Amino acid sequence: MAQLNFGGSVENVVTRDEFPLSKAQEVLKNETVAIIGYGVQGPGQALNQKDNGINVIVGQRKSSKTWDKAVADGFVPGETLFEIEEALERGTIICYLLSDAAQIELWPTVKKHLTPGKALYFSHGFGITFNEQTGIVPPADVDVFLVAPKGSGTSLRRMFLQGRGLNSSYAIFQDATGKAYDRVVALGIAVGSGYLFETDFKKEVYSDLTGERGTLMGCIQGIFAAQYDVLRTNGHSPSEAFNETVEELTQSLMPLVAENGMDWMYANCSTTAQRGALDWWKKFRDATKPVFEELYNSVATGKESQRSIDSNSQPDYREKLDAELAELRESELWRAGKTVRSLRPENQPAEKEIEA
């Protein structure tokens, strides 16, 4: 295991150099990896493992749209695609990739198939960390671990097909066989991780829930909406407000941050932009830090997990979710964005060749 310096702190990481795909294939050669859940993370993880030569099967309800999606993705009924209980019986490593609410519902069925020596794999620490709320308590004679890609299953698959990798965290909750480390790292490589960094179930879910509600999703939408509203209130057109709020950030500036850090992005902007950013960033930090502290406390005390369970377990959850997403989609901000995106050069029809 490599040790790297992250901003002055030394952390354990696993790279593809020290744990290449060939080693992962050797570790997993006698395993059957059963993917239970083919929604958000399932397809990307299943297809990447399949393409990497791992013996992977999918468990889904036969009457579901996700069963049809798995068939369309190349999984064969009766060979690599099975009803959930049969996949659970066949699998030696159970990748439990259902939504958190669905994991609670299916847990009694999963638990009875966790025979000694099997492994239970998560991509989120939710079910184990908040087990007083979820009831998910694995038997003592199975391995329990997680690999949590730092992005959506869609991004994991796209980056894999591009020859890239999405960084992932890994954690071992229970090592019943003495093989948990090799199993979890092999799976992390097989699903397409760029590198793996060490964590535990509690830290993974605390940071994940904070990030999703914070800078990754909730906070950034709030900041977008606030700036867009101020610009519109002061007479700026929708196209100008969207470009200065979202488009320039996503298309021009964030790629520079991803490439070489925030200072690199600043250095590639005008001196006027640099001066303004350097003057204002600490004000935004100070203004938002109390909100992040409130958010983290809400996660740590179990309020966020309970709200998620209560909300996502309702029979009309999907209808309510669709309505909330429609509110975002139909806001002026994102309707303006749809038009702006349509005008990007790559979205324009190819020019006809000029006849001689």
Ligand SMILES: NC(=O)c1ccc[n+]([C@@H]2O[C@H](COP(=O)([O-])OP(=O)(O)OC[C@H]3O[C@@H](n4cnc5c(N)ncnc54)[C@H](O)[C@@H]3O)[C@@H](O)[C@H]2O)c1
Contents of the next structure:
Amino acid sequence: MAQLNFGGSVENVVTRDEFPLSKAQEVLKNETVAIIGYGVQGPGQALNQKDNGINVIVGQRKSSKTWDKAVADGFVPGETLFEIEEALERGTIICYLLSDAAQIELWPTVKKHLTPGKALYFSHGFGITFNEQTGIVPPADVDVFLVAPKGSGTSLRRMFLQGRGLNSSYAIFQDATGKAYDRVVALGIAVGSGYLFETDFKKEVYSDLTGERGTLMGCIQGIFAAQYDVLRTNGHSPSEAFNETVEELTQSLMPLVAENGMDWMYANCSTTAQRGALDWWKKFRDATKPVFEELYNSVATGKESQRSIDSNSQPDYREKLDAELAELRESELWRAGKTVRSLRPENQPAEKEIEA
Ligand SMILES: NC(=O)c1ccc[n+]([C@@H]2O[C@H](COP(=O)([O-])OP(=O)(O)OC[C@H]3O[C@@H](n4cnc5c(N)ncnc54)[C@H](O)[C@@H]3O)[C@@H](O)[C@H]2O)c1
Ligand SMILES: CC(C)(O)[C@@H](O)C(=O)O
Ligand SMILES: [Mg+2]
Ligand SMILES: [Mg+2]
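Now show me the form predicted together with the ligand, since the one above was the form predicted on its own.
Below is the whole assembly, all chains and molecules, this chain first.
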């Protein structure tokens, strides 16, 4: 375990130097890793493990689009792709990658197949932390742990194919076999994590729910919409408002932040921009901090998890979600974005097509 200093705090991080893929393969050589669910994380984690030489099978409902996707991705019915119950029976490590709400419905079936010595793996602390809402209480004689990639399953796969890893959190809730640490770290490496950061189930789910509702997804859409509206109301064109709100951020400035931090991005902008950003950032922090406090409290009191369970377990959940996503897609902001994106060099038609 490496001890690294993060801005003055020393934390434990597992690196590939101490736990290379060969060690992960050795730890998992007698295991059958059953990926239950083939939505967003399922494909990323299953394919990365397959390519890393792990004995991985997929459990998915047969009459579903995602069964067909698993087949298209190279999983073979009857060999590496099974109905959920059969995969649960065959697996020694059960990777529970249904949506958090669907995990509740299937739990009695999963529990039936958790015989002593098996392991139950999550990619989120949700089901265990909010067990009063989910009813997910594993038997005492199985290992229970998580590897939570800090990003979309799509990025997990893309970065793996680029020879890079996505950072993940890991946590052990229950070590029944004495092998939980080796098993969870081996899985973390096998699914394509770059580095593995130690946490516990509660901290993982509280931070994750806050982040996705906050700066990663909810807040960022909110501030995009607010700035775009102000620019539009003051007579700026859609393209100008979009470029100044989103396109420049994602294409030019965030890659600089990703590379070397916020101060470095500031340093690569004009002194005029620096002056303004340094004057205004604290005002934005102070305006939004009460909202973040409200959000964290809503997570910690179980309100967010309950809302997610209630809405995501409705029979018409998919239709309602599609309608809400369509509202975003059809907003002027994101329609303007579609046209702006079409102008990027990589989205230009090939030269021949232009001539034709
Ligand atoms: N999406 C991500 O990139 C991401 C990132 C980090 C962690 N996670 C966590 O990983 C886990 C899986 O998330 P996901 O986004 O991949 O899930 P998802 O919403 O894509 O659903 C996964 C699968 O669940 C199946 N499913 C849904 N309802 C079902 C039911 N009633 N019975 C049987 N199957 C059903 C779907 O067919 C799908 O294959 C969750 O715990 C989530 O919080 C997800
Ligand atoms: C990819 C995210 C937002 O980090 C994940 O937490 C999720 O729930 O999908
Ligand atoms: Mg999440
Ligand atoms: Mg997350």
